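The chain below stands alone and is given in structure tokens; this is the form predicted alone.
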Amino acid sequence: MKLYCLSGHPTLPCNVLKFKSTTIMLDCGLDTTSVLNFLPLPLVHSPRLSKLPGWVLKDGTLNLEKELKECAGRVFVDSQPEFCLPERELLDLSTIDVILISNYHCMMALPYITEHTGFTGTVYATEPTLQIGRLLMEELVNFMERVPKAQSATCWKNKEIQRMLPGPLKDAVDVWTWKRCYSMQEVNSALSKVQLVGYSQKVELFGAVQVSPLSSGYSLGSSNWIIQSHHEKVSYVSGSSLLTTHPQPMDQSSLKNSDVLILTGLTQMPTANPDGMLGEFCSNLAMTIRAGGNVLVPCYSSGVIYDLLECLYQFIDSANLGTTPFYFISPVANSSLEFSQIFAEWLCHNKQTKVYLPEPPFPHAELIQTNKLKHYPSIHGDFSSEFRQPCVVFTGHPSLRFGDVVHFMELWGKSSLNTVIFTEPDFSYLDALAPYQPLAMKCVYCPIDTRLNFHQVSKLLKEVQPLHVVCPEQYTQPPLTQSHRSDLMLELQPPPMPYRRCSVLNLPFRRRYERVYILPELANSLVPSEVKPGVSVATVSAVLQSKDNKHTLQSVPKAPPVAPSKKRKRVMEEPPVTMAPKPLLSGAVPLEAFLATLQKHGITEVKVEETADGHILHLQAEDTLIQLEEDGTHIVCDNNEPLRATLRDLVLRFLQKL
């Protein structure tokens, strides 16, 4: 069993299991922190961004002022924004039979996999996990067309070149590797492959292994994957919560007796509490908003942002903000709102209780018939006309490079009163803002991420005991910051084995049984023998058909009998040839009760040699050797085939025939 590591991002995972024939890939994460390096995409024309200068080498030895523009001190590459994708040189992607998606932030690269490797297989996910992943893909499709880029930058990424350049470019891995967004039109044809499926339902893969969903607890339709056969159990964790938020609790029972747990996308902030940065959130918001300022909250359109919408619904009335505009600007803004209120089966009880009342699961129902919520495609058409401050918008993309959010961090990114808010995780707040610097607006990082940390993912484990633990080599030593906090990594016993981005594993268990079906007929044939009390025996000849990797033992056929006749006939297939079973021996030959069967036979000259594996028994007149072992007898007879015979026969009595 082997696994290859495509993506070197723990919380973006793309491994490729072989187990049992079969090739699975486990998720195909898209790493989007390469598109920091990048200029960001204003949707009006950006003076500011357009007079930024052009790098150049200090001797003057390389100008590559059309590329890169420098800002405050860092330089960016004025180009459309790129992705990091999963590693596609390791091994052959055409040969992968399915794809399994955990959730919906880890199925962003997966238009690179299917139309561009020759992959001819099947991609398992939930529904909500489809239809939300499709959302998020369409976003970033909308994002990166509606502000076409005329050059494409390349000079900056020849070997040589890349060495000269200034950190963090100069770091950057893999850069030739990195693409551009793929288009609408392959989202949709990679996603007409997938087929859904439900929690706990069992997928038949060629009946080798069967596959099965298990809730994790971290967003709508979020899932940890079962892979299993008869007798082996591979457990894949990722992105998995325990907290008390709108989806369904993680299923931890269903992950016991594993020979093999992966576990990826733990939290990327351990040492932030999603409470406490939910409450900075508000009180940061609301003082933002009685100075008369606007709050700009980057964000995916799914996920977090329920949670922040059901945060301040509660606070709004507390805090006197109830005439202040909520705006939620995205592409995908309605359906996004839609969908998390039709996916009742998918949330937390408390949630699927209120449906049946019936009332909206989330509370951003009620903000948007009361007009504080308003949602809107884009900052141009309503939007423009409706538009007041001092307001609080919701937008993205969270890196700041592209979406409506460039628009307003050159608007408001000049005012002291206004804020900007972080809350995602994925990105380096201060790597976001370094192409608007300099800034006046405040910034203030609240990161929630409520996926498992050290200590939860800990407890898990001492729980479930899988016998090996797989994980990023990340988790296996403290954070390069806090390189003293031994609390913030995995320590286990036996310890966990690490990967890095293009590493295969030999994963540590062997597979030692496989499930044979033996046909009614053949079973009612077989006589067994008692070999010792509670145990018995029998000895079977039979044909293995295997098939769709299911093995039945068949009884052998009989040769038809050939009627006598002149006229020649087609040839038929041969059955096998059977040969007449040979009596199998059970039982030990106990060395006094022989000896004194041999002195009775007239054998006396004995002489006894202990050996490692039992005794040998060297009847000097005969010159003759009986090796006497715990799994057979020799004997080693010259020229006396009579003698020979005798001890075999005395041996014999000893032993159980079958």
The other form holds:
Amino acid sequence: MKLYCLSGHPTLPCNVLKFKSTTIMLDCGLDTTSVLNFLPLPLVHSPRLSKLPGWVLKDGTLNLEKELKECAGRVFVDSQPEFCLPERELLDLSTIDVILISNYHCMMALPYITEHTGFTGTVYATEPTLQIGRLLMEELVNFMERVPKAQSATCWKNKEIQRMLPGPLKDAVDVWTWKRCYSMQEVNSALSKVQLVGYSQKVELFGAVQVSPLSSGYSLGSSNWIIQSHHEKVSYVSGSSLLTTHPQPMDQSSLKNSDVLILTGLTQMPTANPDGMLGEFCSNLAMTIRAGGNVLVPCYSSGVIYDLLECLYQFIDSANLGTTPFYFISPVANSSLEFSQIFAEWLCHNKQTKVYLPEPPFPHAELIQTNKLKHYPSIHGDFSSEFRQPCVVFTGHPSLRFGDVVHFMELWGKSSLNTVIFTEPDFSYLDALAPYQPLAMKCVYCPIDTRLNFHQVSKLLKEVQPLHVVCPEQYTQPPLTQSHRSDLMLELQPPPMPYRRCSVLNLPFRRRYERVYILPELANSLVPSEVKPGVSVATVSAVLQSKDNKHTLQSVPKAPPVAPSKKRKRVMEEPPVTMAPKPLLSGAVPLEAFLATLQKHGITEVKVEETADGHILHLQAEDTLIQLEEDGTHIVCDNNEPLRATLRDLVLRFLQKL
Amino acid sequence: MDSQCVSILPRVCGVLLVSGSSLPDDTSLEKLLDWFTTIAQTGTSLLEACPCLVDFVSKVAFNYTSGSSILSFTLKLTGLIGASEDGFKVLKECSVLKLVFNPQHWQEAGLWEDPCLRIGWIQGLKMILKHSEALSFFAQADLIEPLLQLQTDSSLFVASAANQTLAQVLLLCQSPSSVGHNGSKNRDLEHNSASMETTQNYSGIITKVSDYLNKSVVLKEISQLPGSQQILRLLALLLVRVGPPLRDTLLLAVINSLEELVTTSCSQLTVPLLDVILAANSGLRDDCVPKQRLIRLLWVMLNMKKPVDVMQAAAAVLRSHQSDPALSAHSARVLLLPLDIVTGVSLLDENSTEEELRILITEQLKRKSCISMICVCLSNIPQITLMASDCLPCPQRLIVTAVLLLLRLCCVDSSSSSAGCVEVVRFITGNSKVQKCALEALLVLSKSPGVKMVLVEVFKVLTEYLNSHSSDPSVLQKSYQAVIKWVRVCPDLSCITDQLREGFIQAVRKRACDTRWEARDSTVEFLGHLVGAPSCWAFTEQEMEPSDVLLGGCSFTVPLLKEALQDPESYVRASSISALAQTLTPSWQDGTALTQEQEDIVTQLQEVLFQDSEGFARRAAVKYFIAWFSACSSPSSCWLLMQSVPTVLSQGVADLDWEVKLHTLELAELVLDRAFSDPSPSHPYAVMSDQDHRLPIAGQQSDLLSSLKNLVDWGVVSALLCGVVDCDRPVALKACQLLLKLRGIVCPVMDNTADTRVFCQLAGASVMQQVRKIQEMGKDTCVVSEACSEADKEGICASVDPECVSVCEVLRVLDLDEKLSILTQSSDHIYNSPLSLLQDILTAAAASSPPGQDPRQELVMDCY
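Same protein, different form: I have the form predicted alone, so give me the form predicted in complex with its partner chain.
Complete assembly follows, chain above in first position.
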């Protein structure tokens, strides 16, 4: 059993598990942090961005003015942003049988894997994962295609040139594999390969293994996966949460008794308590609005935003924000808000019961109804006529490199009254803000990450007791900035197996057993004999048939009677006479008793020599050797067949026959 | 004593004898006993007042078929009667005493098993032991044996009462020697010899007690642990209460056993053992032998194997302020060890004797229990700071540094690391218990010498806490307190740079918008408290108010507080009103002109008073006007204030919340006082002299008249008249007192001529009705009152408006004195009277007796 690790990002994993005869891809997360190296894509012409100076090496030997721009001491690529894909050289992607998706954030690389690689398998995901995942992909494509950039910068990727570049660009890895965003057509094609599954539904893969999704409590339809055969069980834990937010709670008990547990998607903010962060978010928001400023919340169009809106729903009145407009701007804003209300069966119990009242499960419906929350596909159109300040705007993309957020950063960045509040933990806020410097706007970092923290995960692992744990190497040491916090890492016995991008791990357990079926008629013919109380054995002679990963023992077919041939009779072609099988022997030959028996039979001159595995008896007069070993006895006797037969019979006396 | 009670008492005694079980409630007997005790305490002889009691006691004693509660009551009552020498004699004569206090008697009756009876026996005994007669009775009857047996009784109440009684016995035993020498110099020889004799008699008791203690202190097996703890508690009690010679005797008797007990190092006994040692230690001279042995014992305890025990011992030593400097210094070192280990700040120099303890504590700190250990360490820092500097292992400044580092380590957002024990960080990070203890320590440490150097550090850490998303509201509150405390002790805030200030302001501003109301409340409170801090030196080297230095003054504070007036939580609204009052007080005192903002606030506060659904906010609003009125040097010249007063008074006194009404009356009192104490505003520079107070009547009248008219105009009189008929007693009482005050000032001077009449309008029909009713009653009294002529009576009602009343007449007519005497009595004075208690007992007994037996039963039926 092997695990191929195609992504080094702990929360955007992409691993391939070879288990029995199947090849299963676990998630295909897209590492979008690479876009931080690019200039933002403004929706309307930005004089500031267009006037940024090009970058030239100090001594003038290297001039990449067209490709690279300098802003506040940092260099950015002036091109359409590119993403860092999962590793595609480690194994042949066309051999992948299935892809299991655990949540909508972990499927963004799907078109890169399923399209143009020869992939012919199936993708399994829950319905909300598929639908919201589609929204996120659509949004991404829309953000990119709305602002097409003719130029594609490639010179800077040249190894020799990259070596000379400053700052994070120099250290970016595998830049040649970075790819531009996929097209909508590719998205549709990729998503057409998805087959929907429900929690705890068992899906057979080629009869060899069974996969089954479990609720993971992180987002709508998010799941962990169990991959098991008759004798082995592998659990795949991706983004999971034990907090009471909107999704169905996590199913922990089904993870018990795993041989291997692959653990990914823990919180990226182990020290930021989500409740505290929500409070922080609200108080900073209220503070800014009261002072007459605007609040910008760069966020994804699904996920935490539902919780943020719910929290604000309760907070708006108590903080006297009743008259402040809240805007949600995204090409998929409407669908996202509406989808969240219809996936009732995937929601937590509280929200499920609301549906029967009937009430919308999320309170943002009421915010929309009372006109406190308004949503628009983009800043163009209706929004521009209804826009009022001071206000709160939720919009993407959280990297601040594309989407409507770029416009608001340009618009509000100059005033210290305004605040940008980061709630998504995926991007370093300082890096995100780098191309907007100098910035007068206040910045607040309230990353809300509801995924498991180290304390919760160690409790979980104590409970489910897997034999082995495999996890990204980042989890096996404390974070770099907090090296004294030994509680911010996984401490397990035996220690977890760490992986990094491009690792190939031999999972530390051997398959010992395989289930074999025996046909009834064959079973009928067996004659068991009891070797010790409660244990019977029988010899089986049969034909083993293996098909679709199922193994069956069938009776040996009787040879058809040979039709008398009028032609030449060939002796050699006679069917072998099915001789009764020789009895199987068991037991050991006791040395003392054997020597005594030999003596009785007149063999007196015996020299006994002790060996590693048993004894060698040298019958000196007969010039014969008897090797008595644990699993075999050899009689070496030249040209004296009667003696050999006698000795053989003497040995057999001490052994049991089946 | 009430004669009615005396007449009922024999019947009550009879009822108690017959049907003790059918009492109105469990507390009746206790209340009865309390009543007897109060009688005895007034100096009257209980037996003279209630002669039937002896008969009752002897009947119960000889016929013990009564229930255990009656028996217990009787035992206590016997003690109460016997507490006076006369009563004692009477009881002795009718041979009740011997019987009642003979445990054998109760044992034979099989009643001794009942703890209720035992407690009655002990408490009775304790009460009786007030005089030498009783003591000799105690000695002769050999009651010391049963009393000693009860010291470790299975019932904790019994054991504790037995402890107390034993202490009392010993106190009484030692009195001939200690009191006798001082007080009986002039007594005759005969008396002296008698007293010596008794002392000798009692030495037997003392020996028995000493032997008993010596034997019981040693812990023979673990099952005796509760008993051993009880004995140690007793010993501590005795050592604290008895005087020197007897205490030395006791101490010498037990010290060997104590030494033996210390070596058992049983954790559960550490605290009681320390109490004993410290109690014994406190009064001893340094050079006496037992003292040296006790100090040695403390050293042993400070070197025990379990770090928790050692810490407890060290804390106890420090708290007891005992005089051995080496011991105190060592205790301080022990207590600082965890802080030293956790933070890596070397508070202690290398000392090989502590190495073992350091290893033990380090081990302990790697477990979750480290929290309590660190908290013990931090909570004892106040004691450590009180020590002389030469006893301290390090300068206090270093302790502050260590506490600051600890606070940093505890803060979730901080990336600080320590050179100390790394394992502990996981337990203390974000632990609000440790955070609070550390902040508490930081509060105390603000007084330490030479710590002003670290003010910037302190300020940074506190800002970090205020900024941290994970700070619990209680931690935030403590942080605010610490800011105020440090600002108070540091007059020089010039080290607070603009950058620090900006960070602090942002944090405060953010907390004012916190989602948790507790955090918002603390923030608002802090803004108010900061104004009270003394002025300081700012960064610009000017003398400024701390709130100006830290927050930029009113321009920052007032808008924030105005926002808080709209808070959904009433506590926050109330706090913001109080804070506004505190913030504006300086400007009121200076008499600076009101700003538009202040005028807006007044409007908002009036809205609060009219509309707020919660009492807290309305109370605070009234208090705001009280503060304003008190701070204002000349309220009458502040138009807005004087314009608001009538509104506040009329609205406040009609409030539903009695505290709002009471505060409103306090405001009325202020206005009243100011109206009559102020020299008339018409001649503000008039020189006040004794003569001025005795102005010719005519002049006085005109001044008073104008003041009274003002009071009426401001609504003070209507408020008082409204208040005096209020259903809430404290409100009516206050109003009544104020009306009396007004009457005292106005009525003697004002004559009753029509032109001096001031009329007052009464608001509300019910108030009108009630005042009229009182007036009606007043009229009746007026008939017999000479002071009130017919003309007056007409005058009251003769006003044009039926809702108008003449103030002076009302003041005269209302029987305010009678009203005051009624209002000063508690509302339940009738139900709690002894007569009511006795009647209740009789009624309950009658209700439980079979029908037909009691003639009153029929009466009840008839009434029905």
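As the structure is a computational prediction, the values presented were derived from the model and not from experiment. In this text, rigid core is short for the largest set of C-alphas that superpose within 1.5 Å between two forms. Residue numbers count along the first chain shown, from 1.
In the core-superposed comparison between the two forms, H601 has its Cα shifted by at least 2 Å. Taking the rigid core as fixed, one finds a CA shift for Q620 of 2 Å or more between the two forms. The rigid-core alignment places the CA of D59 less than 2 Å apart between the two forms.
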